[in-house]
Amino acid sequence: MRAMNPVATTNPLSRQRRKEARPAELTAAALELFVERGFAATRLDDVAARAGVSKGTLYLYFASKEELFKAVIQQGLLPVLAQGEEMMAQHRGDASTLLRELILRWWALVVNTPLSAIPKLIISESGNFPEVARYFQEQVGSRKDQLLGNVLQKGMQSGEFRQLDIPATIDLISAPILMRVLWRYSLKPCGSGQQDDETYLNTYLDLLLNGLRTKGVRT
């Protein structure tokens, strides 16, 4: 009987898997070079070579660089969004678990990981590329305040959280997880702040979260 020819027996899915894998592949490269280099100073051959493909095959998937970064943001960050506008629409519990569920998801997937990196990227590159910082803005930081705001809103009307200014407790509330994304790339290396990332997360949580309740009640 002749030999069956191996590559005959090839399942052509394996290579269009492959083929669908790049454009991860592509974004995961793209945020190291941003991160090591600045976005200003990323060229997109450099971005083909971290990622084993050509040029030609990197814009098969991006037009532009810019196009590239907005794809970084659509993979990384707006999945977590959603996850959060999910657990907004399903919780069925207390004002603060929810909170306090939504900014540890946050942390997880977003402080913890490589993905940290972009809104540091956004504040140092947004006044060369304003398009991709208002892209920022309207996909992530809008829909981020909108989601802020539900659970403020809903602990308010419960009377589990005192009367508060929203937008202001928003701020509030963000910065300083961005104050410590900011720090893990600035000045940690340098040595400064020698508090561990569990330490500045339990303690952020224990002032915000007691600090929004109606006076009284306590954790």
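What we label the rigid core is the largest C-alpha set whose atoms superpose within 1.5 Å from one form to the other. For clarity, every value in this text was computed on a predicted model and none was experimentally measured. Positions refer to the first chain, counted from 1. What changes on going to the form predicted in complex with a further copy of the same chain:
- For residue 154, the Cα coordinates differ by under 2 angstroms between these two forms after the core has been superposed.
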Given for the second form:
There are 2 protein chains.
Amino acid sequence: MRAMNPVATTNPLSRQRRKEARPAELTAAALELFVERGFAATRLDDVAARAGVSKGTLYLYFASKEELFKAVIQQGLLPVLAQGEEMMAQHRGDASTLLRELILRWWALVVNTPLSAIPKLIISESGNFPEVARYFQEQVGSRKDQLLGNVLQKGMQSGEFRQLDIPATIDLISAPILMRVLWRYSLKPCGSGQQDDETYLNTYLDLLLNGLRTKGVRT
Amino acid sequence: MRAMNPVATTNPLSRQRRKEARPAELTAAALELFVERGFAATRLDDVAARAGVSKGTLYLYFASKEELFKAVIQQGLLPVLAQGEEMMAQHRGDASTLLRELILRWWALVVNTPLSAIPKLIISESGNFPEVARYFQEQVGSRKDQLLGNVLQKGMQSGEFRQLDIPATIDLISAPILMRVLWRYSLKPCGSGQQDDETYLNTYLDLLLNGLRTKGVRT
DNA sequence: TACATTACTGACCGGTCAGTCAGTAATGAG
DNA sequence: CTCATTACTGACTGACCGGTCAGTAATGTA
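Alt. form predicted in complex with a further copy of the same chain, vs. the form predicted alone above:
First the chain shown before, then all remaining chains and molecules of the complex.
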């Protein structure tokens, strides 16, 4: 019953020293609260409390609120991007299939998890926190664009896709996915009726791949 | 030289009484500042100053910051929606042309004007101001969905468009337009290189109409 | 047991801002 | 020219929160 368990949350009164685990616990708590309330509206007191420490402790590990946000981005999204790049490198089939698989992977690992809040936060709060937006764009946005650009290039070269402006098409592919999570966090809580994810995803893939495909080729 | 001109801005020192003109001046000033800084980050002192009055005066005309925002929405977007509904009612040609015209109209009257900031603000700040989001959804969002739904219905009935889930397709049509303005206000200022509007719009219409069109029908 | 190190705490500070209200001055009526 | 009405002002209040730092207590060392 005494002193054997090092987990602070099991005994909120104790002041355990757990240098190793703190950063991950703090970023996890931060992500949760950022999802619930947004970045600017989340108080660092609350982040610290949810992680079972005081605000002072938070400042031992992160120099500022913005640095904490950057750490959340890094821990959350970089691994997913790496997976996507891996898929691209390994793939051998046609571009439609690769594109579909990348989208499904992103949907499963980001859209359907709390990580989906990160792009929402960036878009919402970049005006007041440009440094964070710049970091996101550099670490995540540009890598995602690179990845999609490569797939499109491949499909256009093989004649599978029509010739379209690549940068514009990258954004057009990304838009419905991003909007989906924006909707979830913005309008759904306020009563906007929206269909299920399944239908949305299928209609999106259908419309997109049909739009990209060279005319006259069937299926 | 004296007392003939009732416009406060020409003589900032005078305390003119101009009950009629104040509300419009205040909502105009509010839109400008909301665009520049976002809703939460805009100080009412600044809104009042830009309109040439004091903060106290603002509270004579609007009960709270949120009511001011609602007035901005009403004054800005409701007239544009009315135009769209008018076009729908008048149109006699095919659904593709109608859809294209509606999109071009929205682009010209909203995307390319400061009004484009309003959807951005709603999405960004709805979490902290749900009442405003609800108002927007009710007054603007649902009417826009209704309009697009009617066009799609028309196109699918005539066999011009493929059979797709209508609510999902409405959102998929809206997403690239909304994302475009979100990008402008979020990531562009932070150095995300983006193509020109012309290319984006053309690629969007191309991809969309090609995706919607029944297979085997040309042009 | 004594002492050094350091993870951790939480009261506090300084700055911000939505909303208030007692007072001021422009206007209009008689 | 009064005097009443009311549009307008701006100093003030109370709440909020990012960031600080002097102090506390857990742990390691000998």
